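Just the one chain here, the form predicted alone, laid out as structure tokens.
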Amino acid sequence: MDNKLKTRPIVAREAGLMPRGVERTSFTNFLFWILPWTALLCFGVYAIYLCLADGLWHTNMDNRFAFGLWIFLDLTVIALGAGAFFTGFLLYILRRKELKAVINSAVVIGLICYSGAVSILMVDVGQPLRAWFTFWHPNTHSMLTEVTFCLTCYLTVLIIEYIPIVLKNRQLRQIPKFLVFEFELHKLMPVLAGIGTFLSFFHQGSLGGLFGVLRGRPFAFREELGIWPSTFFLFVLSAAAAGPSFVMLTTWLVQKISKKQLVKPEVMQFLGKVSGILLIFYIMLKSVDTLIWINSTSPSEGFPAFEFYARKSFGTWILLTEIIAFGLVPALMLLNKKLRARPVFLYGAGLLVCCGIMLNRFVMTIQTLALPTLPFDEFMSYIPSWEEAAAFLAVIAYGVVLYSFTFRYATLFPQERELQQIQRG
């Protein structure tokens, strides 16, 4: 009886810290979930040390391989996180009212996928004292100061926007002061949309544009369109088409998890045509830059198209996965009402898409430093060192705790209650 007593105060409290009208686990199962994650997290973070304390030495990169695995990762998971500035623009921007059912896990997904990728970059400087110098002595001819200056000031927007969902929080709600700040933070979010669009646009188009400035590179080198090469472009579209497919499987792999409907189908489904749309126009512009690069840039530099795909590794099956199977395929898929009816067309499709975006990233800057330059290089290839891999696990682990945490202690969800009432009905 006594330890029924004691354990009641506890289940209160915890349950007065959760939102209003909606079922959580206990706090046990909620503790065996994070627990191993933690482990996670912890494990990269002393490899993240050691890169620090004690050098560079600890990865596999070198002077050919300059960033290696990280930046692959770290260009895709920015990709990724684009869902957040395009759910907001098409919610705040375009009025698309439907998407306010998961502009706030948009957020929270954004929020992780760009600090974990600036905290990862940090480390694959190797210098993170000496960040402040990008700041106070910028290269102001280098696209990587654009993209510095835009991301810093974007993860700033998205850590603004990520304060309202913390104090929607019950017990934070009951501080007047905290009520009234979120209150006006609220009111301030389709500026903040607007800011993090033009912000996005920019960084997400100058990581692209930087690969295709390289000429020394003529792999990845593309003619300019105005003031910009043409993979600034076809950067922006392809974080675009795959930020909302990326915002619905998280949303699908949460209700699977959680064992709960969070969201209406249509709101997937409209994430899904979004998603279709914008791919479509991708495959388009991307075959059209690919045939022109294979017919006129690549030659006029000297390197036939047909020399970069002559290694099984990197044959012309790329090319064509990418375009076709990650590509046009899931695109056909999603405009289809019938099939974007249908979950496993639906979800399957936004997973190529994802794989899609990866494979892109990973064409654009690992198959870009592997192949030679000039007659006497010799190609390279690269594994990456546990260190390495424990460092990006960490930014997975940091991002699944943060994500559990908000969705146990904020509404990510404002449809999950009324769901659950319709469901018990």
Partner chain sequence: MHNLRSWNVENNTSKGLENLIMETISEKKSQYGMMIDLDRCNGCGACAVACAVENNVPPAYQQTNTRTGITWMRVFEIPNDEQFPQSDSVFVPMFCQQCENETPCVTVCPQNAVEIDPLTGIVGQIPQRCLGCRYCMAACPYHARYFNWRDPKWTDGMKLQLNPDVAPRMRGVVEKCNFCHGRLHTARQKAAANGSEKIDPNDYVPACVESCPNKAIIFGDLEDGSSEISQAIKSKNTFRFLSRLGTEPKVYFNSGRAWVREMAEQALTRTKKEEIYG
The other form holds:
Amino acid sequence: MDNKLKTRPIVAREAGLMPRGVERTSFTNFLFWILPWTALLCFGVYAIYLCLADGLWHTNMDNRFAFGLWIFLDLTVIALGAGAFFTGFLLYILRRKELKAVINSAVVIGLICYSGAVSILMVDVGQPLRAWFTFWHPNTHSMLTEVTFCLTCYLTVLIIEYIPIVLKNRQLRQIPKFLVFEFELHKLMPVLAGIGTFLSFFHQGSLGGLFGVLRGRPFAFREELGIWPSTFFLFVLSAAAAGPSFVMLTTWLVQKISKKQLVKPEVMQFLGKVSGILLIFYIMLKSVDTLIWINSTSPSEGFPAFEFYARKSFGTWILLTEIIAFGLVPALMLLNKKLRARPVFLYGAGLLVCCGIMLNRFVMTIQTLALPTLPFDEFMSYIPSWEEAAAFLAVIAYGVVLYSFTFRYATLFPQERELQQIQRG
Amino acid sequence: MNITRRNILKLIGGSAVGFFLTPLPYKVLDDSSIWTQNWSLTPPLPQGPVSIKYSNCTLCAAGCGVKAKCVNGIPCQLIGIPRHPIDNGALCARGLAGHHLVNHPLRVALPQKFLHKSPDSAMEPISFQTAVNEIASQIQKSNGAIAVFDQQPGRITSEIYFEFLNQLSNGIYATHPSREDATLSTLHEMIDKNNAKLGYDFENTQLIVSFGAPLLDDWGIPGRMRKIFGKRKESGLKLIQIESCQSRTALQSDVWLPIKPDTEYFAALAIANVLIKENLVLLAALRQITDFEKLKHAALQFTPAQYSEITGIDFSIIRQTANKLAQSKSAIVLSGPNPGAGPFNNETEKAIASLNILIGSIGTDGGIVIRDLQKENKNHIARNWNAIQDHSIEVLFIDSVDSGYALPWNLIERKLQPQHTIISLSPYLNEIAAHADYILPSPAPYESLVEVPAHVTSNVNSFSVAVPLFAKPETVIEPENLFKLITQSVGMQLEIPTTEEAVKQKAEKIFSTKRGSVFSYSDGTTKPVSEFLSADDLCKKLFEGAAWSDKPNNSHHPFRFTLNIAAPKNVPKTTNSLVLIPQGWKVAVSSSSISPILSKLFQESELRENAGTISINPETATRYRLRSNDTALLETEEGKMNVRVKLNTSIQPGVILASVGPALNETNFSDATYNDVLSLCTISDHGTWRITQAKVSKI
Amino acid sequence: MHNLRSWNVENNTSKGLENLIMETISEKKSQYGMMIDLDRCNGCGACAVACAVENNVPPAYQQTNTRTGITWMRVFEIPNDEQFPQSDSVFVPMFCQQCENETPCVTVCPQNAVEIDPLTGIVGQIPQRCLGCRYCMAACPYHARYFNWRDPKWTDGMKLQLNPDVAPRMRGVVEKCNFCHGRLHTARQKAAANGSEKIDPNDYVPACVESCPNKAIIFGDLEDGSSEISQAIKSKNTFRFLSRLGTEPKVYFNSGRAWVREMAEQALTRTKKEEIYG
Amino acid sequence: MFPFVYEFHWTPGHIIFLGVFFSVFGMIIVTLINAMLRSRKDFRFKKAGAILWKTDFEDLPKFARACRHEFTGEAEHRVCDNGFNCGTCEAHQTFLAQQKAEINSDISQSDIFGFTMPPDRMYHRGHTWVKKMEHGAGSDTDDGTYIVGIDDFGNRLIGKPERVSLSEIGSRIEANTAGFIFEKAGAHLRILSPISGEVIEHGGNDKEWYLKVKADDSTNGMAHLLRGAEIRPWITREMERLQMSLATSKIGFTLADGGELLPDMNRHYPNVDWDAVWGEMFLEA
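Right, the form predicted alone is done, so what does the form predicted in complex with its partner chain look like?
In what comes next, the whole complex appears, and the chain from above leads the way.
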């Protein structure tokens, strides 16, 4: 531009960073909110430093529990972060415009979940400096290769999707180049949404396949459909079901914490409905899969399936809880229009769905590894070390911090201003 | 063509693109995966010429042949010699990592003096000469006994100890050997010809009745036992194990008699009872060689029902055992202590040994044979440890070699005067050395020349030489040199030959008899001694790595025996309380005698129990509300300690099997930091600690 | 062809060239396997020690336990479920079973750090390429893979006593039994030097086989019908652990005791034992 | 690349897998590069200004984006989604065609709710005006020079700025991009230029700031500006907006008298989030 009238993106005061016309708590309050989380994050980073610099013996993982809390965390947050891809898919591909109200928030949640998972994964592997070997010596048969490739790509996509949110910050947008770039990028968003959906489909699936292909772990092993075990599809479906619920739940949480309405109830109910529809499909398929596994897959490997549940700690209750309490019940709650309209049921069901996916991922990782395979093997248990727990909490703290900053300084909920005016006016 | 800026840019650009079309960048990237292997915390491999050296393992008295793979002359791997005539090419777990002992973490590099009186009980370096002078003055002004404690008697070094102690008025040569020859030495005392060296002719025997001897758990010469039992299907050898716990040997036995703890004496008498009462042996012939009235009296002391009650074994099984013993073409009855629990008492040993006399196995093929007839040229004052008077020793030298059998410190302590001086010759700061006032380190295994005589249980004589595989550090001293210095310091006249000279003498002796043959380690060939040109030639061969073994001595000698067995007074009381039985593995009762790599067995797997573990029957555990891997408090009259509980169905209810294992990661054995289960055991007047009443409770 | 398993010695740089030469020598196809006579094994532990010495497996740290240790060859004592004195137990050496079919660890490794050598059938681990994701450990039904939770540690003196033929592994990578690859490499070199296509069976004997005092382990080429092992596995008392998973392990076991064979076939829970141990 | 890696073999798996992966990765990168190239092109073809406005405009609440024909009563509740660019708006053309005559309104009165809004000029929604340069007598050439200033509503809303930046002489300004920058009470306001052209003069004093602009296009370039009868309803709407904005910015404060705005309002009502109010009124998202 020839215009020499230079705008000065100088932050006159902290409030100058915040979007115009929305109400944010005072900086002092914000500090009080953010400091404990930052402290937790720093503590976790210290634990991570110990693991990286001194070795993974700081964890309580062992040769039997080669995967522990961290892999559980990775699987869980990636499933919960599926809201990003699925909301994007609904908005940009299926053109459900109402979801514009939550897309930014969904993208941030997705970014937090995926970057958190990838960071923890980098701590979890013994030689993170060699992570690039997967691209150099790829084993195309490995589900983990698929996961690594897709995660890397999708994280890139999420970062690209996050850029516009940041660039539209009140100060940054005064730099014309940023705003123009944001504009052009935004126009291409459907392409990215498409790619994101494609990638998510594969890596959510591969994460399921990760355990489903373990022939040596009859508890996790599933028959193949095409080239993927059935857990591939179950994971895709369950993640797609849980993602919207998690977006809904976090939005509700942010509303509660910030004490203001951010999204119209219709949008929340729509998210709940989507979650419910997918969940009921998932539960049906999961039940069919479980029945096939109990009656065919497992016995054909010589393991009567109910013996897997012969222990006190992991009895059949865990299966029933997963399918009924955390599956069927919330699905029916979300599918009923009247129930859905009542926040208690809507968010209650959302919570159950998220618990369900956590339980499912827990069962796939921890229970699979705890169960014996050799006839003289023993059932083993595992309790994470403080370093593992600290790193786990650090991811949560990181999420809260990143989300809080984004919420404060960028526009996560475009409806906020409008809803605020309606509320006030 | 003129050089323009554009052209140069083109060239650079082209080169950059071209560079990525060559394999170079990709190869470099790929190779970087190898470079990341240069992790600073991973040691570089030794580089240099690889050579093979031969020697013999001297970690226990078995003296197995060893082939060492060396890099730059430093051994990095040990393996047995295939087709070795004596040890069958087998090395035990300890022997396989014997080369690590040179660099053992507990190794003491310098002569040290303990400052016991100071609060922190620190060690301070001391010169050999100062130490020797101090010790010499202790010896000169001592009122009490001067003792040398040798756990592997029969070596050249042992001879030096004899000579030294003989010249003192108050010298005691104390031994606490492996007791693998317990039955042989008991018989040796009963026999009228006390110059006979006895041995077990396992190779030809049909039946072995073992009272607790861990025959298949690195007992005697491990490879020999394994070979004999490996061929049991073909040879028809049967093993009857009489033992209160299901040891590895009991597991592999044909019949296991799970007697109640500490009732071996009665079990032996019960067998004698059947043999005599049911006329299973030729009593008339027996009367020719011995008066067995006392034995008969002892054996008939109890009724079969009483024996059953005492031993916990159905009498029909005892009868079957006795029958088998009597009917077997050849049979051996032997005892052997569990390496953790100490020897049997004398009466038990005598009862077991006398069974051999009853069945007439002495001097017969497949029985107990005479390995050698030797002139006992010296009237030794060798004393078993428990034969020494309590509180008598003022100055005690502890030889560097351990027998592989447990040695509770309490046992030593009770023989010491209140004011005493202990000199440890051990190269390691182990459980015993931690109690010493001086540590004057001897060379570690494979650092000095050691001769390897036949094992006490062997049926043939043999001889080989353990040549050093490592250079000896200057800060260690051979026991013979140490005693040379001490004798000089106290003004004694003592001729001390070097080991090399002794080996040469032995070689000359072998050469002169022309008996036996020499097995060469390097090529696996066997050459009769008669084919050697000279003694030097033979000696050279031995130094290169070879084993001489005699041909079996088949001479049958008529013996007479004295069977002086005391009859049991009364039925032992049965108590409801728990009994503590220490159990160890010959290979590893001391932390310093094994390579740290044995953590694979003790720590990184549950193959062997490490120190501080007790095993109990689940039934017992339920009674005391204990669960697997619980920490429990083990209490006896002697003290208490925390232990880890393991459950095992193969253990007798009411028995606590406490493992006497190495404390692999202990670095300080002095004072309270190290708690040995042996310190909880009640040591009987017989110098044994097989049974202790104990309590266990959950913490 | 390139042969990556020769990387085991790669950091001994002087051998790099020999590798290249060796790689060009064609070799006859083999299927190496093992058979362990459980009736001969009495749990002496010699194999485990010999294995650790041969393969430069470091000794334990103070905090190391059965679950974090590295025991390529680990011997388990397995009781029958009888009470004293009917109790019996069997010692089972457990190590990489060298699965032939759909080898679980090979298929899951994201970066080809686990490969099955078509020439020998040996499942090889390339520690230099391993990033320590431990997916293979989760995949292995035999729990025969071990992770370097810590930096390997030897005393300074012991570092000079490492086997020069096997590179020590760094922290953060997985390792396991590879039938003593260092020895295979040496035997190959010898065969190549003699211009032979086939390795002399006497030149290639893994350390555990060589050290077993009871001669309980038989090792050899399963492809070669005349080899001792091919004959031995024909015995009716021969079995394999978890053979029903269909991974075709090449390590066989043998026991004349019926309860041992039944134990090996048992699926999953030995509830009786769990009650005891749990 | 791969063929140089030890022991690498091409298999169908590799080809499919790597093919898909690199296509996807390529697509992501291409998308990113595409966005960059497009933005560069935007700058080159001087589209940046329009884009900036478009982005800002899209972020405005609907109430602020009311169509000018809603003011005149020609349409009910019509929200502009064309960046107030009536020049390209088809609906605007239709509405214009339907207009039989100039909408009858008292356009002579320049006082609207106490604001002086002279009808001799055209107004931009961002509270700036454009007036054709009146040349001295005798000059009959229309050289396309216009004066651009801030309207009374705007002036009174801000009051006396602490600092003012004007576009430099000789520089180009684009319609709907910053023509003035006012700084006051920590707020940093860009005030949109109503037209595009070259700045040939600027100046002002405490009360009035103006730019003299040589406009690019004197007819099409003015189509979006409000004029005549549209001014009154527009100001009415702006008062409503202000009221609403003040209400949300600080509860309990309203322009109760509905009367005139005081100069330097921010001093009188220090509790109001003036930054937000000004931003909203000057169409800054």
